[in-house]
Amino acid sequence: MRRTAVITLALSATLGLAACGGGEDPMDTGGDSDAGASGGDDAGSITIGSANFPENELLAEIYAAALSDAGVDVDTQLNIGSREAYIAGIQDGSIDALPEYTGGLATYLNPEITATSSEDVLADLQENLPDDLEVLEISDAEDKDSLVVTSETAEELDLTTIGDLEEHAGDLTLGGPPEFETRPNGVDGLQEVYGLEFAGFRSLAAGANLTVQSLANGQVDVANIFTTNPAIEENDFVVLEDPESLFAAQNVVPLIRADAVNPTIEETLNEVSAALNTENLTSMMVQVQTEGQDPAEVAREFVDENL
C-alpha cells in the first residue's frame, strides 16, 4: 500500500508540473518517448536528471560526462525540482537516472524508517523501491541534512546539539527548503524526535545562497543546510549534533529506471560512485558555489582526473 501511495503522489506531482504553464517543462524530452531505450550502439542512451540544487546538478553532470566518455548517448534534464517532482519524472520515463541520497530517498519511500547506518538505510531503501527502479552502488560521499546556527547564536544559547534548541525554539525562526516543512525528517520530525516547536518556518530555496544569507543576516535563526556546503566553514556556522539520528545516512547513489540499465551504464556509474567521497565532493562544491565555476566544467575535470 505504501508503494501505491508513493506512485500516486508522484503522478500528482507530474500533473502539478504540467499545470504550471509558461515556458518549457524541464522534463520535456522534446517529444522523444524512447529517450531511455537502447540507443544506436551497444552503449545505449540515457537521460540524466537532477534536483534543483547545485550539488545535485554537479553530480548529474559527473554522471553525464562519465557516461558520454563510455560511449553512451546522454541527454540531461537538470534542475527539475524537489524529490516529489523528479520521482514523478523517473517513473513516467521523462528521465532515466539521477543522483540520489540514500537516507532522503529511503525516508520518502518509508516515512517510518528507523535505520540510520549506511548499510541499514540502503537495505531499507532497496526493500521499498518500486519494481521499476533500481539503485546502483553507493559512494562514500555523504551529504546530510543538518541544522545550522551562527557561532554567535550557538554561544549565546549554549547550543551544541539539536536537542539544546528545545527551550529556545519558541523564540526562533527555522529556515529551509519548502519540502522540509512537510517531510518526516523535517519540521514534523524535529517536533516528534526533539520536541521542537519553532516560532515560524521560512521557506527558502534548497542548497541556495539565500539560505546562507538569511542565516547570516538574522532573517532566520536556524537553517537546514547540507553538510557539504562550503558556506558552513566560510561563515563559521555551527552544525548542531544529531544524537537521535533524525537525519539518517545520506550516501550519494545513482537511482535508475530498471529498463534503462545495461552493462556499460551500470559499470560506469559504479565507477563514479567508487571515485566519489565526501572530501572531493566538498572540494568541488567550493569550486561551484564559492568560486562560481560552471558545474559542467568542474564535473569534466573530476571525470578526467578520476575515471
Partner chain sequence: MISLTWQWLVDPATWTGPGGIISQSITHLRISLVALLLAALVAVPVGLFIGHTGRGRWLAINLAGAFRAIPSLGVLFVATLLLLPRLSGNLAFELPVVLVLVLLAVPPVLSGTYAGVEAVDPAARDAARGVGMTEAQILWQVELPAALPLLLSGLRSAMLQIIATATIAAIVGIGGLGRYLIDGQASRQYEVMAGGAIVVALLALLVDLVMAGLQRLVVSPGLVVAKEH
The other form holds:
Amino acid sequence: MRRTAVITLALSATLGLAACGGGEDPMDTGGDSDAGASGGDDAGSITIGSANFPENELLAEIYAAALSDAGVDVDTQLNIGSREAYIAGIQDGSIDALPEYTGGLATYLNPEITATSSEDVLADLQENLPDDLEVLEISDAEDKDSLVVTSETAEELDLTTIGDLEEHAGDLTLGGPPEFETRPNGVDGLQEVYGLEFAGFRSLAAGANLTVQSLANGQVDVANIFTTNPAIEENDFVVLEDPESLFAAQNVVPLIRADAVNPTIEETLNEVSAALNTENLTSMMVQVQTEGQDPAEVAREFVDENL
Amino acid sequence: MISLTWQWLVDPATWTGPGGIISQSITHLRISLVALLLAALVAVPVGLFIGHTGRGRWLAINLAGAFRAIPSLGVLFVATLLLLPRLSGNLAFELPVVLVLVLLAVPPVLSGTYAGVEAVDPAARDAARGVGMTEAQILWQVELPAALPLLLSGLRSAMLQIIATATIAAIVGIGGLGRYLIDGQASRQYEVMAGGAIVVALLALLVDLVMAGLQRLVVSPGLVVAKEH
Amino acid sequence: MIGGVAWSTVGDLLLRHIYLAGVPLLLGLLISLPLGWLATRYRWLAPPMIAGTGLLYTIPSLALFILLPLLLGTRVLDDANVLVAMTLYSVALLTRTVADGLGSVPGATRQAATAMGYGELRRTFVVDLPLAVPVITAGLRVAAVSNVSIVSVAALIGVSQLGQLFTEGFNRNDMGPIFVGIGACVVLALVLDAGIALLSRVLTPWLRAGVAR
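What would you give as the form predicted together with its partner chain, now that the form predicted alone is on the page?
Okay, now the whole complex, with that chain kicking things off.
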C-alpha cells in the first residue's frame, strides 16, 4: 500500500539517521551513488502526488503501479488539495508528478483561454506551461466539470442545457468547491456565457461527496460535479449540456516537473495514457466509490490487465 | 505578503456586505454562542452535582479527558454524513458544527464548575448548614456564587477554543470567519487567509475581554475582598 | 482489516501521528521551561508573556498550517510546517503551566535552599523544578491530548497521519475509516495522558511517601 511505502520510507529515514548519523536513508545513499556512477539502466525515482478527490487518487495509484513495474523507485503523496495547492507542491519539489486534466490546468495557467477542443486546449496549455513543468501525452479519458441537477428538478423546470437555467437561476442555490466561485470558468463564466445569476453559492470544501450529498438532500439545487463521478448515475442526477463549451476539454494527462523526467518514466506514463479512456475510468470509479474497493488494488488490477 | 494582508484588512469593502468581515463575524459569534450555551446547559448542572456531592468525580475527570481527545475534524465529518440526509436547509450544515463545538467546550466548563464548587470554603458550607439552609439552598446561594470565578474561567477558556475551532465549519459549507481561510486557500489569496486568521484571533481576544469584564461584574464582591485579604 | 482499513495502514498512520504530535510536545516543553522561568523570576514579565503565548492558541490551526510555508520558506507539504505549528500551540499551553508550577514552590523552601548555599541556577534545577513537576506534568497532559486532536486537521493540507482517514472516509461516503481514525486518536491521546501521569508519579516519589504515612 502506498501509505505503507511512504511511512516505511519516513521511518527507515529516521532509523538511518539514528544508525549512521548521516541523516540519509541508507538505501537512498546507495541509489544516488549508483545513479552518479552508472546512470544508463537506472530507472530513477519519483514522488507521485494527487489532488484531493478519489478519481485523481486512483489515477495517481495507476501511475505509481505502472512506474513501479517499470523499475522506478516510487513514492506517493496523495490527497494534497486543490490545484492551487499541488502546483505549488510540484514546483517546490514536494512531489514530482501527478495526474492532471488539460482544461483545468490550461485555464489555471491562462485565465483568458478560449480554446475548448482537446487539441486547442493542449496547445494553449503547452504554450503557457512554466519552463520547469511538462505535460506528457494526453489520454482519451476525460473528466469534465459539469453542472448537475436532480432528475426532479430537471423535470420540474424542464432543463436539458445549462442555458435552460436562465429564468430559474435567481431562485436556485449553486453548490461546488470554493475555487469554483472564483475560477474564470466557474461562477463568473456561468454569468458571462449563459447569463446565469444564482440566488447564492454554497462553498463546499470537504470534497465531491459533500457536494453530491448536498444536491441529493436539497441543500443546493444545482451542483458542480465531475462527469465521471459515479454518484451521478447512482442518484439519477441529470448532467446539463454545455452547448457553449464553457467547460473546456479535460483530458487526463501526466504533469511532471521537467527535472524529474527520464526515458523510462516518460515511456511508462505515455503507455498509461494510451490505455486510459473515459469508459474504463468511469467503471474503475464505480469500483472505488460505489463498491468501496481500495483504489490501490483497482489501480493494480488495471495495470496488470492493460500494460 | 504583510502589506497585502494589511491592505486587505483596511479596505472598507472587506468589512461590509454579505460576505464581509462584520457579517461573517456575526455568524461566527452566533454559532459559537449557541455552542457555548448548549455546553453550559450540559456541563454546569453536572459539574455542580459532582462538586456538591463529591460523587462521580472520577468518572467526570476521565470522561472530560476522553472528550478532549476526540478529534474535532473526525466528529465533524461523521456528524455531517449522518445529519445531512436527515435535516433540511442550513441546519443540516450548522448542527454538525455546533455539535463539534459543544464536545470541545464541555470539558473546560465541567472541570471549571466542579473545581469551583470543591474549592468553596468548608467553613462557609458548614455555616450555611448551621443557619438551617437546605442542600438546594446551599448549592444555589452559597456554592454557586462562590464557584463563579472558576466556573467563568472555564467558560472563557471554552469560548477561546470554540472561536478558533469554529473556523473548520467553513469546510462543510457554512459561513463564519473560516470562509476566509478556506476560500483564501482555494483561490491562492494568502493575504485573505492571513487577514482572516488575524480577525479570528482578534475576535477571540475581544470576546475574552468582554467575558473577563462580565466575570468582574457578576462575581460577588465578598469573594474579591476575601481574596485580597 | 478494521472498518475497511488495513491494520498496517492504521499502524503507519498512528506512527506518523505520534511523531507529528509528540516531537512538538517535547520541543514546546523545552522552550516553555526558560520562558516560564523568566516569567517567575521577573514578575513584570509574566502578564505580557502569558497573554502573548496564550494568544498563539487563538490562531486557527488550518491557517497556521497553510501560512507557515510562506513565513518559513518551507515546502507546502513539509512535515516541518505541522511540527512548527504544533510546537507553537504547545508553547502556548505550557508557558503558563511552567510559570504556575515554578510559582507554586513555597517561599520557605526556596529560602531554605538559598540558606543552604544553593546558587540561583542550582536551586532552580535541583529544588524548584522537581517540586514543580506535578503542575507541569498536569499541563503537559492537557497539551498532549490537545496536540493529538489538532494534528488531525493537517489532513486538510495533505500531510498524512490519522486525520487522513477522516478525509478519505468522508470522500468515499464511508464512516468506517472515520470511526477508525477517531478511535485511534482517542486511544493515542489517553495512552499519552496516562503515560505522562505515570511519569509524574515516578518523578515525585516524595508525594507518595507523604500519602503512605
